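Next up: just one chain, as structure tokens, the form predicted alone.
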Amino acid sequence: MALRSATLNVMTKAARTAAVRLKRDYGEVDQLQVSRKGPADYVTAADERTEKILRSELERARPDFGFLMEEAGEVKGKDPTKRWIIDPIDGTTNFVHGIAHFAMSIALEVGGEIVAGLIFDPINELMFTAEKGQGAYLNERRLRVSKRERLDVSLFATGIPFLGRGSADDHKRVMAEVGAVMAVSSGIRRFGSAALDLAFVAAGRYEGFWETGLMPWDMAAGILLVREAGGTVTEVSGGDQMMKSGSILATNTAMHGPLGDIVRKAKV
């Protein structure tokens, strides 16, 4: 692995510090106090606690940086050009149900550009990291996107809306997209964590991932991981405003055109 920067050292330390309590919470998931943010959209005491630990650790190391966080929202820093983008538990519903597929996501945005990203699955000890121009890594092993070039041997991932998320028309559209991709591919996975879906594209486990309706903290670190692993990331439409639109299409180089065409042309 390339020599880890001071920035990544700060991010890694924050994630590992927060993971100590988070793993304990996961082991006691039946005891957690869970409140509802909306239908089928959970926030737990663990979410809030993890976010506070991450913020505290990052603020101690970089006191002038701002924050954009899932639970606490935006916090302006003394330096308006730099901010941390944090999702304390991406895959909260999995967490609440005792499913070991969730992750912390931390990204550093400088001047509107993501320059460092970390996605950490603390239960399975998967630490995905990337810095702009320095490549992407999993536990210090260099990552590359898949080299598969045919749809019929490609595996894709997506997110599917649920109760309270998206309109009836949105649900129909997504099911049409899933049906169109299913018909030509090796399969589709819906594991419930966009951050890990993106990390898995970077690691070559999926050939591509698409979803709409995401928030910046769901995708910020993952965008950089995929790009630094040699992949392509745009909006589903082909634009480059993923963080604003919530739309993302992330693939290896060969599958970007084919997958995008199928998803865009899917008919309800």
Second form
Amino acid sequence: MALRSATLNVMTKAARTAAVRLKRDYGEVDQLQVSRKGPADYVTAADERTEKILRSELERARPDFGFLMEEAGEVKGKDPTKRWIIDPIDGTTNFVHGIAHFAMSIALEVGGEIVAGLIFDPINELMFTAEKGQGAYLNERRLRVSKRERLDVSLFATGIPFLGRGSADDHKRVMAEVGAVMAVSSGIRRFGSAALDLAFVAAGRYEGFWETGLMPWDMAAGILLVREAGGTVTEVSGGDQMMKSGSILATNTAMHGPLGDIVRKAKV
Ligand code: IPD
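Let's compare: the form predicted alone is above, so bring in the form predicted in complex with ligand IPD.
Okay, now the whole complex, with that chain kicking things off.
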């Protein structure tokens, strides 16, 4: 791996520090105090604790930067051009159900642009990192998106809304999209962590991922990872306001057009 930058060192150190406690919490998931944030969206004691640890580690290293966090929201820094975008546990529902597929996501935004990203699955020891212009990595290994060029051999991932998430029309639309994509591809996965879905596109495991209704912290680090691995990221519509609209279509180079067309044309 190329020499790790000071920024990535700060990010990996924060993630590893937070992971110690998070892993213990995951081991004791049955005893966790779980409060309900919404019908199927849990916020756990571990979620809040992880976010606090990440924040204090990052703040110590970069005292002037601001934050945008899933749990605590926005905290302005002295330097208004730089902020960390944090999801302490992406895949909270998996965590709560004892399913080892969740990750921390940390991105650094400078002047409105994501310049560094980290997605860390602490249970499976998958540390995905990327810096603008420096490539994407899984642990020490450089990542490239998949080279598959045909829909019939392509595997895709998506997110499916649930009770309390999206309108009835959204639910119907997503089912139509899934129906259209499953009919022409090798399959669809819904593993429950948008951050890891994006990291898996960067790693060439999926040919593409699409979802709507996401939050900036679900995708900030993942967008950079996919791009630095040679992939293409837009909104499902083809626009570039993913962080504002919550809509994302992230693919290897060949599948962006075909997957986008199928999803957009899916009939309810
Ligand atoms: C969720 C996951 C999931 C996606 C949801 C997100 P959270 O994030 O990324 O895959 O489908 O839309 O809200 O709540 O676990 O941080």
